[in-house]
Structure formats: C-alpha cells, structure tokens
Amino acid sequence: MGTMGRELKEYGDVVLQLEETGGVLDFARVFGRVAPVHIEIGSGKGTFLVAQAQLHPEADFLGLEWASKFYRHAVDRIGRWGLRNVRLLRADAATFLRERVPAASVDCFHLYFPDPWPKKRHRKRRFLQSANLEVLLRGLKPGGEIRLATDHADYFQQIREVTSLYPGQMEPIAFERPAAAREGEMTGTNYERKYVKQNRPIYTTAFRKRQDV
C-alpha cells in the first residue's frame, strides 16, 4: 500500500523491460526518439526524476533503483504524472551500466546520496570506485557530465580521490543545481530534504568528460 493507504500501481509503460531490448540498449528505441539521455543511479522514490522530466521535456531520463519499495513508489509516481520521457529499471546499477549501456551514449549521470557504507570493512561496496567510474566515463558522450552529491564527508573524500586519478579523461566543473531544487537545496531529492532538516552538510561536485577522449 502507498502513502495514506493508497495502493501503488504498476505502470508497464514506465518500466524498462530488459528482455524486450536485446543486449546493449538503443535509447532511441527505448524512448521512441533521439534526445539527450540522463541516467540517475539510485532514484529512490522518483522525486528528482519527476521534477526534471517535467522541466526538461526535450530530454529522456532513466532511473535505476535496486530497493523494491522505493522502485515501486517511483513507478507509481511517474505513471500517475503520465510522463513519457522517463523509464525506471530495478537492477544492480554497476552490472547494468557495464553490460547494457553503449559507449558514448549518455549526456549526464546523476548520483545523489548513494549508500555511504560507513563501516570501514564495507567501503569496497561503495558505488564510486575506479572500476565503476571507468564504466561511467565509457558511457558518457564527449562533453557529457557526472553530477554527485553526498552528506557523508568520508565518502566525499573518497570521491575526490577516485576522480583525481582521471585528469586526462575528465575535468571538474561547477555543480549545476536542478531547477526543481528548493531554496537551501542542491539536488531536490527526498534524501536531501530529510538531511537538510537534520542540518547535515551537503557535499557536491561535478565533472565533464573531455571532448577529445
């Protein structure tokens, strides 16, 4: 059941059916047009996707979410809004991006408040490691962007260390706040709104894939 007891609906046209797409994705086939492609890694309940898809009808958005509860909320929300430029997929992001996303096909990756895995022995589970960053760089078009946000200082330090290893492939740029972010917010996600109320600091950074890579 959803909020206030409302039943969550499964909207088939919102869900990306991998078995229907063959091997490597063709985004033009998935969305029925050629347009800029944005992928959000860890889309939660879909707050960011809904706002961005409404404000940017000229772009297409794919959200990846592993947690079934959040995924079902996001599908229901996007379906109720009738948004045609959003698809959602419940999948392990690292595997999906490595195996199914074509090289130089994505305009922007959004990674907001990934699981920080705060215990030292769990840090290897964090998404932003060299192997995954290389997958993102491969998937980006030249000039494409990666935008990152976290409330976890140690994870942010790791992000800075990992991204500093690729100066020949990417360059730091200013973090662009989504238009739907409210005053005092950097991303406008559900997680951030909770953290802002708790007065947690929010760390952001962004990078552009070099044109000659």
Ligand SMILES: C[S@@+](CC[C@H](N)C(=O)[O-])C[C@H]1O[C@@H](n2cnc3c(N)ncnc32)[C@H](O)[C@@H]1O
Contents of the next structure:
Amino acid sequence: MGTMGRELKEYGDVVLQLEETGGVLDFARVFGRVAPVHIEIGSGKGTFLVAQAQLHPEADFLGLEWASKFYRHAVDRIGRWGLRNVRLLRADAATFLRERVPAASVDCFHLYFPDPWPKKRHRKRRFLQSANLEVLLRGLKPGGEIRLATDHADYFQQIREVTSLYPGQMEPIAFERPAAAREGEMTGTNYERKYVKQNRPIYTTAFRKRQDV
Ligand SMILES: C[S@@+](CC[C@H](N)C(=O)[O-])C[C@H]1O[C@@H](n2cnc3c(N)ncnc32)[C@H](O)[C@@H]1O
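Next up, the form predicted in complex with the ligand, please; the one we just looked at was the form predicted on its own.
All chains and molecules follow, beginning with the one already shown.
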C-alpha cells in the first residue's frame, strides 16, 4: 500500500530514543530483553525489517537510515505492523556505530544495496571501506556476522578487497538468504525487488568475526 495522501505517523515506540540512553547503548535496555541483535545499515523504507522481524520474533532489529523521507516511511510502516522487536534511528550509520554501539554487542550486520557512488572520484564515500569495516568488526560479538549484497560489480570488487585485509579477524562464510527473501530473491529488500525486475545481477557475500578476536 502506498502512502500518498496519508499522513505518516511518528510511532514513538519505534524510534530509538538516544537522549534517554546517553553514552554507549545498552541493547537489553533498548529492547527490554536480552536477545540477538541485528542491525541493518541503510534500512530505506524498512521492507526487509518488516518481513524479517516478523519471521524472527526471537531477535531484535535496529535499522539505521539517514534520509528523512525513507526513515519516516519506515517508522510509519513498522508502527502500523505493531512490531515490538524493531527500532529505527535516523543517523549516519558510521558515526552512530562508532560512538554509541558497544564493542562485541551485535550478532549480525546487514548491508544491502548500499549507495554505489559510481563515479570514481566519489568512491571514498562508499560505506564499506576499511575504517567502517573496523567499526563493524569492533561492534560484532565473536562469531557475529556481516551480510552484504549489491548490484554494483565495482562496489562488489571493493568489498572483496577491503574484506580481504582482515584475515586474522574475519573469515568468509556462505551467504545465508534471510527468511524475508522470497523465491528468486537474495535479501528481500525494496531495492533488490526493483533490480530483480530489471534483471540486474545481484552479488552477495558474508563474513564471520573469528571467535578468538
Ligand atoms: C540504495 S538504498 C538501499 C536501501 C535498502 N537497503 C534496500 O536495499 O532497499 C541505500 C540507503 O542507505 C541510506 N544510507 C546511505 N548511507 C548511509 C549512512 N551513512 N547512514 C545511514 N543511512 C545511509 C540511504 O539513505 C538509502 O536509503
């Protein structure tokens, strides 16, 4: 259902209230329980989160999205579904993860179809670069996972290069299609649904943080 002509609602319970927490987050306090923590970086309109959170009520999900339009759409959607295991935050994911997420607190990062920044001079704006990968590795629990998907061959190559720099800290694993993915899909996000219709290739990969780091 579209949202044309309908007011988007705020749903305060869906929004991660940062002022209340102060300093580094305590996920058990945020979600009111101890459960696996999944973070989606660039959660867009929330399509993946809505489906995945319903299929995994035993886990908690946090979506990070800096674009107000998408963020507000996702808050409204998750609020209407009444999902208790999802929170959204409007923020720059890199800064938030670096400053507010405790070390070894996250079970899985999902990075699906990050902005490709196709122009050569813009490549340094891509999310997956060394500094941010180090932030993700710090945030992951030992054995925690990073799952990635893109339709962009050059970005995928960059992902391969950057992730190969940390063999002592992470190892490649098979990409597990999330439950939210429908037949013929790898992730079930909004962008993937557009790209599948256009017959674009979808590249996926995944990594596990080593147990002993
Ligand atoms: C190409 S869209 C993909 C959205 C969604 N993952 C999907 O597959 O449908 C990339 C999204 O990431 C968001 N984004 C990009 N960089 C971000 C950052 N540093 N922090 C938070 N969100 C970011 C953009 O606003 C956009 O909504």
